[in-house]
Amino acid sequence: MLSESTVSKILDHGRQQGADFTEVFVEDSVSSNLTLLDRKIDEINSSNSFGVGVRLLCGDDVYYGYSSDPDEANLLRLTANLGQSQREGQPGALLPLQQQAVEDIHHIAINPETISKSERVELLRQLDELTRKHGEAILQVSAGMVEKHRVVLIANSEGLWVEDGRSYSRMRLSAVAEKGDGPQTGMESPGMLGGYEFFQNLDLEEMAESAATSALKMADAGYIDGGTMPVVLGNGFGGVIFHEACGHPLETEAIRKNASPFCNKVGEAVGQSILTAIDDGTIANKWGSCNVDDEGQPTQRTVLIENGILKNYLSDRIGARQVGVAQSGSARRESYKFSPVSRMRNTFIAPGPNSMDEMIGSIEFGLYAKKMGGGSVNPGTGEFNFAVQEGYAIRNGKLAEPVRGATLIGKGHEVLPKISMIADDLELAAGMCGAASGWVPTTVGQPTLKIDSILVGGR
């Protein structure tokens, strides 16, 4: 990391350039990736990354630069170059640095550095075999482990000095099955903010069964006929639709640019009273959690929608000031190469009073989207298009045959009022979210829920 003396000189140099706020972000990270493909090691690598980002704010203007060279003279030149880009401003005050205590709620039980590569490979081989035992139609299995440890230092001209460590562990499994009409893939990819204990505590049999069964059932499935219909959306990764189509438009990065259908809607009804949605960065050891955000602010629990009423936005320093809301500890960035912006952490729809049986029983014909796949969204309009990875027809109030080729199409703010039933089976799922500040670990989630009417694309 950098010495306090060097950091202080950079902050003072930013003040001398006319910035009203200067920030230094230092990152030292180590990451590794191990993949087993068809019983053979396909990829094994590790990497180190170190760098320093400097941000100058002058009014609403942002000037950001970074370097992997920690030399003090180099970093002062970088700061001076940023200062030359900005308009003239009134220099902000420079307060003495004061180290902030960080409460680490994300306990690491087993240091990954104490575990050999051979033990990791053996774990992946076991997962491979457990997946293959579900049938000869499983043609290919890929199992992988991703680990990353980040240490960050954040200091600014308001006297903040905070350090934090973050360890991420994630397992990925894909199973490919084929029964005559093209290959179908089942996937599982749980993750945790924690150490190697995550891998040791995984239920490998359950994970293998879930991926293999999904692939096999979809390999047997016919194609769905599209149209507008009710949909029961499965728990866990089904929350990706809310994340993409509603979560991003609730970030001040979109609100401050007037690029969201939720602009100026705080206090208004955006859904039925059954709907409550939360973004919570404080859940211990969850994939999207953190002790402090990438501006050094303590993370927190933010209720976005409560009983159908829009309550809050997710904000960073700039967004909070421009939109006129409090900072929510939501500023995040992929690495020192990015300036932070407001981003989601663990975002989910809260449990409700209904059951899945009630939902299925209320539908004459519709779709049960048990697992969601990838898709696309326009945050400015909320328009989305997401593939259903595993789906089933609903006929006369009962689950019927598996179907494939389904996509869910709509606009987030238009779908929210159509959520009429929510179950009590909340699950969270790990993912990676890409936006203006790069790719960051986020968690999506929801209980099983019913959307009364949505366009389903088919074939």
Contents of the next structure:
Amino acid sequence: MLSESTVSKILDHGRQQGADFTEVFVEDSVSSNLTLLDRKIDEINSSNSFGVGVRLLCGDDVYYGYSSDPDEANLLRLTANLGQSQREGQPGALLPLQQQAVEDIHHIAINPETISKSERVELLRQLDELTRKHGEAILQVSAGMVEKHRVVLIANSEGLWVEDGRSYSRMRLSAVAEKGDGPQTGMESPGMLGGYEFFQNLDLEEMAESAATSALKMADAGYIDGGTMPVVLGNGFGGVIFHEACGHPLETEAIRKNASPFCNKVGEAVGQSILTAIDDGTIANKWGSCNVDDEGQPTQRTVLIENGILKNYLSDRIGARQVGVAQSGSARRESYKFSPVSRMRNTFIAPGPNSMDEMIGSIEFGLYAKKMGGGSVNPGTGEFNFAVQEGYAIRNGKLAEPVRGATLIGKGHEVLPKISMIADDLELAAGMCGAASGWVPTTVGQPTLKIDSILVGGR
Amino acid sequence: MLDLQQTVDHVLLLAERSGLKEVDALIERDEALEVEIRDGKVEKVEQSTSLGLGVRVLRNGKTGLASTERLDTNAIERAFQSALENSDLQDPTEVVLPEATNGLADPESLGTYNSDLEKLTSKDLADLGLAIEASAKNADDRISTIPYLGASRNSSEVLLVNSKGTRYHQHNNSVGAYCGALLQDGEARKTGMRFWNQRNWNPDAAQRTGEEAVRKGADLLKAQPIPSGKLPIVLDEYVAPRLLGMYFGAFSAESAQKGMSRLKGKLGEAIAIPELTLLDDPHRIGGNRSRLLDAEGVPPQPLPLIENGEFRNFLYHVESGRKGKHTSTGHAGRNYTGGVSTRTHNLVWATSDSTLEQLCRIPEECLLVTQLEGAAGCNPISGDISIGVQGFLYRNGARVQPVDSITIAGNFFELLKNVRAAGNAYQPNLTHLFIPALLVEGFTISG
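Go ahead and give the structure of the form predicted in complex with the partner chain, now that the form predicted on its own is out.
Following is the full complex, with the preceding chain placed first.
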């Protein structure tokens, strides 16, 4: 990392440039990536990412620079260059650095460094075989393990000095099935903020069955007739819709720019009373958790919506100041190459009183979106678009034939009030979220829920 | 810290010391300067330099990879050792490094670098951003906010060396600006987004980004869905490359060999309209992916993927070439953190005579698509397309209404056979996908 002396000099240099707040973010990450494809180890890769980000704040204006050269003179030059960009300002205070201890609540049971790569290779081969045994229609399998250990140091001119270590472990599985009408893909990609125990504890048979079954079902499926209809959204990754269509517009990064349908709506009803949604960075070993955020603030559990009423936004330093709310420990960034902004952590809709059978039984014709694929949203308008990875028609209150090629589109703030039933089967699922500060690990989640009407794209 | 040349030389030295005959090293250096503007002032300035080294070792038919962003001798040695260890566990790929190419032209002849852009200061970029904001704000009084507005210059340098004597250095750069304006009229909200990205500094042209972004959003403010059904579709010159660009992985020999391309076994067959020739051109002047050597050191040549509607060529890198008993076509792509994959260079779909408006007049009724909503419903393996869009309904050659809250569904491989006409222009920004506006049939609309 960097010495305290070098960090102090950068912070002082920032102050001399007229910044009222200066921050240094140092990152040293080691990652490995193993991919098995077509029954062969296709790629084994090891990476070391290292660099320093320097942020000067002059009021609400941000000056950010980064370099992968840790040489002190280089970093002081970078800080000086940033200073030249800014307007005249009153230098802020510079407080002595005070090391803050971080309580690491994310226990690592098995240090990944103690496990050989050949053991990992064996695990991937096992997963490949388990997936292929679901039938000859499984044409191709890709399985991968991604592990990353991030060590970060965050120091600022207010005297903060905090270091944190974050270990990520993730398994990816993709099965491709073909039954004469084009290849279809089934995927699983669980992840954890933790060590190698994650891989050892994975139920590989269940994971293989889920991906293979999804691909096989969709290879058998016809296309759904599109139109507006009621939709039952499966639990777990179904929460990606809330994440994209409501979570992003609740970040102060959107609110501060007046680019969200939820601006000035705190305290107002944005959904039915059945709806409560939470973003929680404090869940032990959960994929989207952290001890401190990327501004060094302790992470928190933030209630976004409670019984249908909008309660809080997710905020970083700048967003909190501009919107006039407290910091929620939500500042995140992919790496030293990004300045931090407010981002989600583990975001989920809380369990409700209904059952999936009730929901299906209440629908004459609709769609059961068992598994969702990815999607995107325009935070300013709330318009979203999501692919259904595995879907089934609902006919006369019963699950019917599998359907492929469905897409859900709508506006987040318009869909929220249409959530009328929520089950008690909450599940969380790991994902990677891309936004202004890069790709960060986030968890999405929800119980099975019913949306009374939404546009389903089909054929 | 070592410089670029010292770094790659150190990798070659390590290989020589350890008796390793085949190694290559790819080093990338990126520099960027970016400003963001909001409410008449510079809100953010970002400047950056990043470096990364990727090492690939080949021994006993196996490949090992490692990368580092620390360019000191200890870190490079650790990366080299990691690559060696990783190669032990890799299944044999039979990759051999290509021999060095003699008599290579100067990469500067590709027109991918303009040294004048390096002189642009944050003030130049800020002035441009402020001018864009001013032009946007004057364009329409329904602007609610302009949340996305910035200008930047970026440059990248790539150096590839290998133990067979290849030493290839290429420089790319560009300057760009973007504007995203949010408009509100009653309950209706729309974002209009526009990009400008060039290799010549032209602030007057760039400034129009603001007005164009606002117009784009304003035109869609009163959008409504249209009824479900089949309707001819015109993909404008921005949308066509974005949509089709998701599916060109099907031309990768590697994908076909792994059962992940529907083009497997179709060489020589008619897969598109007879008028279509799709050319991969690595030497297009100023093209975003113009190169004299690919990421393994193989010199690519212009290659038709589709010629007069017939599927002519798969794209190969060294490994897929050896597997398919074919020489590499020079389509290896790679960045320093990853392994080799198949990558197109500049894909060129010839333009025709019709303007966008003329394309919209050909059918009695059609949907002009000017905006795609995400890409999640597009499956690059099956070719399925299911995606939300926005645009305009045309009837008898006249624009009838703006349209949103609909999806279009179809299939890429069917689209190739259902193109009825192509436009006369490419979108003006730097790109590697030269695809004009297209009038296509066979899509289903859900509204």
